[in-house]
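One chain comes next, on its own, written as structure tokens: the form predicted alone.
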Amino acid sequence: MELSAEPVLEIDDIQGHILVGFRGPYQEIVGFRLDPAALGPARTALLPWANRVTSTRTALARRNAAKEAEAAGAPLPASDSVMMAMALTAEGLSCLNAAARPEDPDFLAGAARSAATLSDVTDPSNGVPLGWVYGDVPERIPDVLVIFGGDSETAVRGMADTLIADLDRLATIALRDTGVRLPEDKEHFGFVDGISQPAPRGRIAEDTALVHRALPPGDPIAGRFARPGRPLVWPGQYLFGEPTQLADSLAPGPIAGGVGTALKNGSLLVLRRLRQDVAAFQRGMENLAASFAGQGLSADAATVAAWCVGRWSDGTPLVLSPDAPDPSIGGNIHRRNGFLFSQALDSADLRLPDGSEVRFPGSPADLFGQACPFFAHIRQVNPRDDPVDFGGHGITLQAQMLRRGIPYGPAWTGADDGVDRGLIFMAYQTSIANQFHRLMKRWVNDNTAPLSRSGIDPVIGADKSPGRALERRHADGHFARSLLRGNWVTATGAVYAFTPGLSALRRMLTEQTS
């Protein structure tokens, strides 16, 4: 497919957190409930902040500068500047009487209404989530959600404090959370996170793609991948007003939200505060290792944890190195995600943005789950080219989201300390039902999906009696079977919000309430 067939994206109007994300190690997330009696002054106070929201053009410049420094072996450029995103919940759009609002049923219902169907802990009498620190009851559901990110903790916190001061007496704080990246971009269970992301199609100029295309023209997969293992997806999966992804064609699908939608350049944000019990996870892996050992599969807890994740802790995928981590793979951005499951990938000379080339050696297939088990987390949430319960592998492209999560809480020190730590999961999409909910309800928490022998996700899935049924294939083709018991990821808060285009955001704050 020619690049000219892809849309030119309005990168000065699209918020930078959606398509690019914030690279800095610190983030501060603040949610406000507006005082209905002070909406006029609140609009006035928020409008200058809306004008400071980071565009995609600015976020791209920051990301590219960091990549250039990394490629040159230079220190990453530090900055006191703070990046910013702003979103509104269904309650916030109603409060501001916004003319444009998504009709997504799950967004309108709110995150708390989804809790029970996502296997969160809820009060059986009324379905209200239990143990949440925000998003569960009206006073803890924000109208406006603001995300700050940057290199300087002082600058990020300081800007959040300034916004809070500007909204004094005009709004109350419904939530405040702090994210801090861990060394090597790992999450608290000890695995490198955020490796696998789809590549939105689209141009930022007539002949420049949003995401660099590394595969040479004529390569058999060049029309479907930006680089090996990173699929190209039509941007309407993440942005309203753009063409969506069809399951069985390279051609663009219908426009998300409809042609001429007032939602153009906006996206639905799912935020989930996920507490991680690292000590319980480690015990679970030790018990699973003992169970498999009793069936002839000898492995330590670290290896079994890699089976459950689908990667070794350094990011090396089991498909490429099933027996041990390989730094030459885990540390190579072109190899650690350069694989499929059902098909092998051929070697290729990849073109880098600076014009140089790097050799991609290819990757083997793992059609029968010999290297990476079907129950592995990465195979559950991103089946790649595996056929799934809904049909062919194109369905997977329709279900993927742009993830922008960040850990919170101190790094685990090895003690069962009970400290609150985990992940602030954030993801952008244009259909909560077909993207986030499909992954969680059908693939993560269903024994029979995305493949019949998948089992419930052993990392983020909910333990349902009598436990998660897992099957690991022996070298001779026989299966070892075990039940994995215990929960180590628990939702403690959630918000569904709409992240509008910058021009739409300004209009919302200048419209008069009727």
Second form
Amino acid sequence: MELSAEPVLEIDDIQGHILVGFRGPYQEIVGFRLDPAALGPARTALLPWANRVTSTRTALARRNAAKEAEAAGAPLPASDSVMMAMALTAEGLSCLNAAARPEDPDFLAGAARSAATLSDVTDPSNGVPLGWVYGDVPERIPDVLVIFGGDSETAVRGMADTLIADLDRLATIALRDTGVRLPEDKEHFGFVDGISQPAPRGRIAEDTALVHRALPPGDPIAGRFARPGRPLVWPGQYLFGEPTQLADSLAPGPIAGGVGTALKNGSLLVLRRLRQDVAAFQRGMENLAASFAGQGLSADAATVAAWCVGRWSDGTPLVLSPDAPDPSIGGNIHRRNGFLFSQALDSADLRLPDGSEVRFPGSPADLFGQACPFFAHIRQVNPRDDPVDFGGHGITLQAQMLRRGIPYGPAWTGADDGVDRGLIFMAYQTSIANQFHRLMKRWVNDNTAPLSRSGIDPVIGADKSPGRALERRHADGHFARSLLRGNWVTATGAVYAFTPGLSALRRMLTEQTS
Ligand code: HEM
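Switch from the form predicted alone to the form predicted in complex with ligand HEM and give that structure.
The next block holds the full complex; its first chain is the one shown before.
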């Protein structure tokens, strides 16, 4: 597949949070309910903010500048600049009487309506999620969702406060949440996160790809991967108005939302506030280690936790180093995501954006789950080249989302402290049913999917009686089986929103169709 066959993406119109994400350790997320009696003034107040929303071009420039400075050994000093994203829920689009509305049924129904099917705790009489701090009842479901991110806590908070002041008497606050990155980009269970992402196909200029292609042109997998382990996916999986990914072909699929869609350059954001009980997770891992030990499979809690995630806490994938973390892999961005499960990858000389080369030594296959168990979180949510759902692996590419999550709450200090901490999971896609919901309902929470021996995801899966059945293969081919009990990830809020292209966003705020 030639780069010239890929679409030129409208990076001045596409919000930067979708394709690039926000740099910096702080994020403030604010959701507003607009007052229907003050819609005109609210539109007027919001418009200048819409004009400040960070485009993909700006986000890319910031990210590249930071990467270049880091490579030169002089990291950019922390700055006061704040990046911003703006999205609207189905309620918000109705309230603004927006002409462009995604037809996605899960988006239209709203996040609370999905709670029961995602195994969240709900009131059995009416299905309303229990224990949510937002997204559950109308007063806490926003119309407009705004995300600010940056290096400076003061600057990020200051922007959020100014927006709130501008909307005083025109809107009420439905939610406010604060994301703070942990050292080394770890999540609260102690594992490096944000390593693996699909690579959207597409160009940002005539001969420049959005995601740099590191494999040499003659390499047999160069047409399918931006780098070993990072698959190329047609951008319609993340952006309306672009070609989608087919399950069984490299050719582009139908345009997401249809040709000429008014949703062009927009994306669906799934936000789930996931509380993590770290003490319970640690206890669960100790119990699991004891249970496996009883079957002759000796491993400590840290090792068993790595089996559950599919990586060691430093990011080293089990496929590449099954017995211990290896800093030369975990700390190497060219190696730590360079693997598949069913097939080995050959060595290659990768070409870096600055023209230099780096040797990728290849990776082994793990067809039978001896290195990375089938139950591991990363193998359930991205089985890569494993055949899934009793078919091929093409559907996996269609299910992948762009993840933009950030932890919230203070780092765990070792006590059973009951403090609210977790992950503000955020992910972009164009079909909630085929992407986020497929992962959660079919792969994470189904015992026999994506592979017949997968079991339920031990990190984020539901704790249902009699427990999550996990199966670990001994080196000699025998299986050890255990039932994992306990609950350590609980949804405490959720919002489904549409993140429009910038021109569409401005139109929504200026066209007085109501
Ligand atoms: C508190 C909840 C969660 C925790 C602690 C967690 C933790 C992790 C960790 C440590 C990784 C490995 C780092 C990486 O490969 O980027 C990872 C990867 C991933 N997670 Fe989660 N995660 C959580 C929730 C979710 C949810 C709700 C989903 C979506 C259903 C999800 C989907 C993914 C995906 C797609 C990957 C990348 C897998 C790959 O490509 O190899 N995670 N997660």
